[in-house]
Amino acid sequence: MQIVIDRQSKVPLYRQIVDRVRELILSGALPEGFRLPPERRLAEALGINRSTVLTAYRELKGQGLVDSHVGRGTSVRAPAAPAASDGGTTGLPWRQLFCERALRVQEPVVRDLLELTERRDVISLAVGLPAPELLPLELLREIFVRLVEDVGPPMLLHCPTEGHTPLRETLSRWLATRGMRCSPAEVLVLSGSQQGLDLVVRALVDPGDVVVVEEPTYVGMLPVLRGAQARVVGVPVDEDGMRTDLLATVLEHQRPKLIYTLPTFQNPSGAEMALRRRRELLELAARHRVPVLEDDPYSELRYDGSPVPSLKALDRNGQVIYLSTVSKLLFPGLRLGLLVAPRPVVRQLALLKQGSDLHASSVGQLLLDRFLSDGHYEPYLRRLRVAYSQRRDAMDAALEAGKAMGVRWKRPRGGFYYWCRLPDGVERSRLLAAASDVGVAFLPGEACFFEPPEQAYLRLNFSYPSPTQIRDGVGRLLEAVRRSIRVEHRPPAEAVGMPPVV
C-alpha cells in the first residue's frame, strides 16, 4: 500500500492519507480483508504523528470502507452487494455516488449514543438525555388538550419559518430576565439546537476557513464542521474555561470566522467560564472582529454558586450568536431550540432553514408557548435543579473508588456530565470492549477533540440515568477501566477496593 504525503499541500495530512487509501480500494486495488497497517507503523513510515493516522482511519470506517476489530486490526470491508431492481437490473453504487461532503462525516457517535437508550441490558451513562421519569408528562397532556379548544385545527398548520410569533414575544420577554435585551425579531426558533449549529456554519464558513473552538468541545459539532471542510483550531479549556492568553495567540497568527464556545457548565468538561475571562473574550472578538457563537444548553441547571452573565448579555457589540435549547430541560422529543441574534443575521439563517425544514413544528412551539406563558416553567426548574444535584451527588459518591487507580475529575457546578481523566495504562481498545462485556456504557473523550488526544478521558452522564443506575454503572465502568489498564501500571487488586461485577 503506497501512500506518499504533500507536507507542502494545504490539505491536511489526514485527509491525504482518506483518499489515498479510498483511491486505493474503491479502484480495487486493495481487495476486500486487506488489513492496513497498524497505526504505529503507518505513522512511523509516513513520519507523522499516530493520532493523524488514527483519525484517518477513523473517517475510511465512518465512511464504511473499513472496519475495526478489537485484537484483528484494520482491514479493508466487503462493498454493499448491489440490489436489484423490479426489472431486474442492478440498483447503483450508492457509497460511489454520495458527494464529498457526505462522505467526510465521520462515525455517527451521536446516532449509536440514542441507539442505546433502547437497550435495556446497558446502563447507558452515555447520553446526554433528561430523565424521563421527571418530564412534565401529565401537565402536558392538560396544555395539550386545552391548546385543542382554544386553538383547533390551525394548530396543526403551517407557522412562520422563523417561529411562531407569541412564542418569539414569550421568549423574548424570558431572555429579557436573564440579562439579555432582543426583540422578536431577533429570536429564530429551531428544530433543535443542532440545527442552529448547521446554520451557523453553513451562513458563515468556507471550505478552508478557520473556526476556533474549545478543547475538548462538544462532540455534536466536530461532524459539522468537517462537513465544511472547516479548519479546526482548538484552544484547551481548564476549570476557568477557555484560556483566553491562548486564544489571544491564535488570534493574532489567524483569521478565524468563527469563535465557537459552550462557556457554561462546558459539554463535556463541565468547567464554567470565569466572568473575568468572558469579558476578555468578547474583548479579543471585538478587536479582532471575529463572531462568537455562544451554546448555552445548560445555564439554567446550575446547583452550586452564584450566576454569571451569559456572553449575549454582556455583548455590547453585537458579535454573539447566542444558542439554546429545550431539549435538555422538557420534551425532548419534540425537537425545539432558539437562536438570538442580530436582525440580518437571523433573516440569513431562516432562508437556510427554509431549504430543510420550513418551521419547526407548530404543535412544539404552541405547547412550548403555554408552558412558559402559564408559569410552568420556574416550578419545574426547581424540582429538576433538586433531582439532578442528588445524581451528581451520587455520581460523585461511586467515582469515589476509582482514586486508588487514578481515575481524576472535578465535582461540576451544574449542567449533565462528569469529565474524568483516566489513568495512565489504559488500552481504550480494551476498554470499549471491558465496558461492553459488563453492560455499561460511555462517550469515550476522543470524540470531544479534533485530533485524539494524547491522554484517555471519557465523558459520564448522571442526569438520564437513576441514582441506583448511577452507581451499578459507575461501579461496572471502573471494573472495565480496572481490566484494561495494562498489567505494569495496574495497582495491586487490594488497592482498588472494588466489588467483582457478576
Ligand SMILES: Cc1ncc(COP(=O)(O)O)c(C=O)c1O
Given for the second form:
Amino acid sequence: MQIVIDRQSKVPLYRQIVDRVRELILSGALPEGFRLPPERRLAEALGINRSTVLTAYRELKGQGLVDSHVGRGTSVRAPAAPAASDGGTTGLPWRQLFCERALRVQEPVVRDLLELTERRDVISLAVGLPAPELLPLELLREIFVRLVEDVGPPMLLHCPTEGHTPLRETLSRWLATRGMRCSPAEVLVLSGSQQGLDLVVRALVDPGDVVVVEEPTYVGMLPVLRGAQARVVGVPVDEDGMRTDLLATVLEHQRPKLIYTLPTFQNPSGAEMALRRRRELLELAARHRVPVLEDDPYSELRYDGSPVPSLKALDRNGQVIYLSTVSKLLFPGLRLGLLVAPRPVVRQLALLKQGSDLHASSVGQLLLDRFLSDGHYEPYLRRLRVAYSQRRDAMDAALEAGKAMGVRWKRPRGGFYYWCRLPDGVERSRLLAAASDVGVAFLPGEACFFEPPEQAYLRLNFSYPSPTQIRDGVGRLLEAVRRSIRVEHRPPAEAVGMPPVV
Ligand SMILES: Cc1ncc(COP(=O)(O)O)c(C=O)c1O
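Requested next: the structure of the form predicted together with the ligand (the form predicted on its own having been shown above).
Below is the entire complex, every chain and molecule, led by the chain shown above.
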C-alpha cells in the first residue's frame, strides 16, 4: 500500500491518508480483507504522529470502507450487500454513490459513543443533555392544554420561516434583558442551534475559504465545516478564552470568511473569555472586516462569578451573528434555537432555511412563547443553577482521585462540562476499549479538534448523570485511564486510591 503525503499541502495530513486509502479501496487495488498497516507502523513509515493515522482510520471506518477490532487491526470491508434499506430492489452500491461532500461529514467517534451510551450498564458522561428529571414536564403539559383550548387547530398549521411573530417579539425583549438590543426582525427562530451553524456556513463559506475556530471547539461544528470544504484554522483557547494574540497573527496572514467562537463556558473546555479578550476579538474582527459567529448555549448556566457581556452585547458594528438554543435549558427534543443578526443576514438565512425545513415547529414555538411570557423562566433557571452546580461539585470531588495519576482539569464556572488533560502514556484506542469494559462513556478530546492534538484530553458532562452516577462514572473512568496507561508509565492501583471496578 503506497501512500505519499505532501507536507506543504493545505489538506490536513489525516485527510490525505483518508483520500489515498479510499481511492485504493474503491479502485479495487486493496481487496476485501486486506489488512491496513498497524497505526504505529504507518505513522513511523510516514514520519507523522500516530494520532493522525488513528484519526484517518476512524474516518475510513465511518465511511464504511474498513472495519477495525481491538487486537485484530484494521482491514478493508466487504462492499455492502444490497439490503432492502440500501435500495435492495435496484441493488445500487449506495456508499459508492455518495458524493465526496457527503462522505466528508462522517463522525465515527460520536456515532460509536452514542451507541455506547444506549447500553444500560454504561454510565454516560458523554452527551451534553439536560437532566431529564429536572425538566418542567407538568408545566409544559398545562401550557399545551391551554394552547389547545385558546388557539385550537391553527397551532398546528405553518408559521413564517423566520418564526412565530409573537415569539420573535418575546425573544427580542428577553435578549434586551441580557444587553442585546435588537428588533424582532433581527431574530430568526431555528430548528435547534445546530441548524444555525449549518445555515451560517452555507451562507458565508465557499469551498477553500478559511474559517477560524477555537482549539478545541464544538464537536458538532467540525462536520459542518468539513462538508463545506472549508480550510479550518485553529486558534488555541486558554482559561481566558480564545488567544487573541494568536488570532491577530492569523488575521494578518489569512483572510477568513468567519470567526467561530464560544466565549462563555466553552464547549468543551468550559473556558470563559475574559472581557478584555472579548473587546480585543471584536476590535480585530472590525479591523479585518470578518464576521463573528458567537455560539452561546451555556451563558445562562452560571454557577460562580458575575455575568460577562456577550460579544453581541458589546458589538457596535453589527458584525456579530449570535446563536443560542433552548436545548440546554428546556427540552432538546423541541428542536428550537435562535439567531440574532442584522436584517440582511436574517433574510438570507431564512431563504436558505426555507429550502431545508420551511420553519421550526409551530407547536414548540407557541409553547416556548407562553413559557417565557408567563414568567416561568427565571424561577426555573434558578432551580437549574442550584442543581447543576451541585453536580459540578460532585464531579470535582470525584476527579480528585485522578490527580495522583496526572489527570488535570479546571473547575468550570458554568456550563455542562469538565475538560480533563490525561497523563502522558495514555493509549487513546485502549482507553475507549477499557471504558467500554468498565461501563462508562465520555467524549474523547480529539473529536473536538480539526487536527488531532498531541496531548490526550476528554470531555465529561455533569448535567445529565445524577450525583451518584457522577461518582460511580468518574470512578470507572479513572480505572479505565489507569488501565490504558502504557505499562512503563502506570502507577499501581493502591497509589491512586482506586477501588477495583469489575
Ligand atoms: C456549542 C453548541 N452549539 C450548538 C449545539 C447544538 O444544539 P441544538 O440542540 O440547539 O441544535 C450544541 C449542543 O450540544 C452546542 O454545545
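Residue numbers count along the first chain shown, from 1. We call the rigid core the largest set of C-alpha positions that still match within 1.5 Å between the two forms. These figures come from a predicted structure and were not determined experimentally.
Superposition on the rigid core between these two forms places the CA atom of E44 2 Å or more away from its counterpart.
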